[in-house]
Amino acid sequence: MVGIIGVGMTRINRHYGKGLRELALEAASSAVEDAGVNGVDFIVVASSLSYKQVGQLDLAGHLASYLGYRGSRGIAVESGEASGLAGLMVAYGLLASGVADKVLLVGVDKLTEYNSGETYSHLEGLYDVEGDGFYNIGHAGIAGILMRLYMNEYGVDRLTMANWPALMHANAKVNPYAMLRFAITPEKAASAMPLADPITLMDSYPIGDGAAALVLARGDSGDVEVSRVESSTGYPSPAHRDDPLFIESLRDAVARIGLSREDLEKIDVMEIHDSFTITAYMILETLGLSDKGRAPRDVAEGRYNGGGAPVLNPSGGLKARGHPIGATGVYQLAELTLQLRGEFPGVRVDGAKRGLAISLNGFGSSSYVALLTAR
């Protein structure tokens, strides 16, 4: 058994003055100090943007003695967006083994070292760069032939597909952590500056830093269990796929998972990948819990913010909590923890005992399910 004994994050943000460094220090003593112990085995550190950013390499080694764990063993990760559950997949594996009895995972990016040209130009190694990358269309611009494509496969109007960020910001404006703090209709998001059309501002993720870390145990230590956490990747552009519109790695993930619709079902509380509005519905009708064509009606009908359904990012989502890319997924068990143990200090989901976190790379290179139990 594998348990989450400590929390801590930062609020997402533009932070100017603080390096990665300084970032990961005050979530990582913040998890410590809720679990409440002395040292740890290993710390391992997700982050991808920050390579480019930042430029520190050996990240975990020197994040290790700048947070006071020199001669513990350090292991950094990289997986794209999805490196914040690749972490957790990490850390699963060496406490499962035996390895190891207590890990520091800490999720760390600074996407603000350049302007926003530059980092959007950076992040388009997040996607395939002989492929799509190539040809320069930009990430937002595959969002946006795929929101345009479901739009015209589904007849979904604009302002229907617009339900999803104000949804998103409503939940964001009472979380302490998140970036973008305030409320917004769907009017307004649909109407917002145009990115890629129909993409708008208001259908993508803000660019912000941030760190969250976790401190997990071996044995039956901890509120909160790590029940399984799985993966598998896919093909690096939707435009290989049969369906661009379903993600094939998320479907496998899931199924190694050991979950089932019905299962799915029964969780009380998901954080999802939503890095734009489309991508949101994408992953609803490839779990299954929307038909195909439904997931913007469902979620303007509130099928996902207590409406039967498991609610979805009571945290606002990568769309309005923030996205700092490598610590994402770290961020998002963070939130599932506090969700579980009654104690997240935004949109709570009362009486919470599973949750579960999803997290992408691209449209679905590669895909990661964590699943979280109350004990």
The other form holds:
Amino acid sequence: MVGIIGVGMTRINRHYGKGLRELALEAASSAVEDAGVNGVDFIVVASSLSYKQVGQLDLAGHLASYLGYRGSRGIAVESGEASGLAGLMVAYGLLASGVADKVLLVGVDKLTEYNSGETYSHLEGLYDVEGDGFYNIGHAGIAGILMRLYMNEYGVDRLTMANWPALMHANAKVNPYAMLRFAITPEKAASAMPLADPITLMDSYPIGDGAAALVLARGDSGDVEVSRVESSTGYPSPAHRDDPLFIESLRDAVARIGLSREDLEKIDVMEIHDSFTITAYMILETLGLSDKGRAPRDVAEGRYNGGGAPVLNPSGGLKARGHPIGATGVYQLAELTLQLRGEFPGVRVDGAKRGLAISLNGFGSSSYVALLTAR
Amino acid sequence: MITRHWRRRHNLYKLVGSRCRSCGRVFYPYSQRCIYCGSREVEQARLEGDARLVSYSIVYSVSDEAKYEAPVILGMVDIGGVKVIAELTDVSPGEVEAGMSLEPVLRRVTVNGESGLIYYAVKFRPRLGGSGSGGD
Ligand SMILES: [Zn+2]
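To complete the pair, please output the form predicted together with the partner chain; the form predicted alone was given just before.
Time for the whole complex; same chain goes first.
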């Protein structure tokens, strides 16, 4: 059995004054203090874009001393946008197998060391650099293609699509760790500056830095248990799928974790990977929580904020809480842990017993799913 | 980047994909293993046939290397039943329409700022009337 005994987060922001180390230290210190432990025997660092932005290799080795744990074991994990949950998978394996007793999982990433044009070029690396990524796809080009495909396929207009970002901003407004703490209307989201038409600035995650950390322990300590973590790899491009809007690697990861559609409907709270508005709808329809073409209307009708289905992204999601690429999965886990403890300092899901984190790289080159349960 | 481009020049100039002899699927770009069934029985296959625009995006947020090309019109193109992601050319954002007929043509993709090298690859342009013949 693996439990989460401590969590820590920094507010996501453009932290020009703080480096990777300062952010990691801030989150790790809170998590260790929350756990009330003296030491850990393994550090797992989840990070992705920092390899391009900061350029530090052997991140675990270099961070260990700075965090005060020189001499502990350490390993860094990189799986693009899904690095955080990939880090959990490694930590879980180390604990469940008895290799480690206490693991510090730190998700940390910097996206603001360069101007946005250079950062977009770094983000293109999340896609197949010898396939789609050979062209000038930016960070949002593939998402733009998929969003237009969805709107044409199901006859959903631009304004209806904007229900998701409006809900996410409403949630982030009261999350002290969120980057974008202001409300927006669907009208405003739909008519914002275009990034990759039909995608606007308000359909995309913001560019920000952040760090989140967990202390995990073998045994039955901690209020929250990591019941399962699973994953699957997928096609290099959505163009390889018969239906580009269906994420087969996510379906497979969910099947491996052993959750049916009925099980999913009974989850109390989920933090899902809404890198773009379209990604959220693709996830909901791949999971079967919404019928095909229905997700935007289900969101508008309040199904996912207390209307019977799982509450989605009370944090504000990648859209508004923010998406420091390799750290995001660890934020999701920290937020769900606080929800299950009844301590989340924002939109709270009362009495939540089961939480699910879903993380993808791109549109499913990797998909990860983690199930957390209140003890 | 320079060597990667050189390695892939046949792919990029001629739309060379893969045909799996085990499961029959054709896909792009070329891979020595089938991405559908894992088979090693994969042969090179040039993508041919009618090309049609499935969907597209007008991309403004591009990398510094591409800033003079912005906005980039990025498309998902169905060519003979195989879908590929590629840039469109010789068309303005207002003229693009899902479903339109396209043809491949060799064009510049980026200029490498440091070396000044120019990279070429297949892009797609609206089919210029009649039966058209695949622009190479
Ligand atoms: Zn095959």
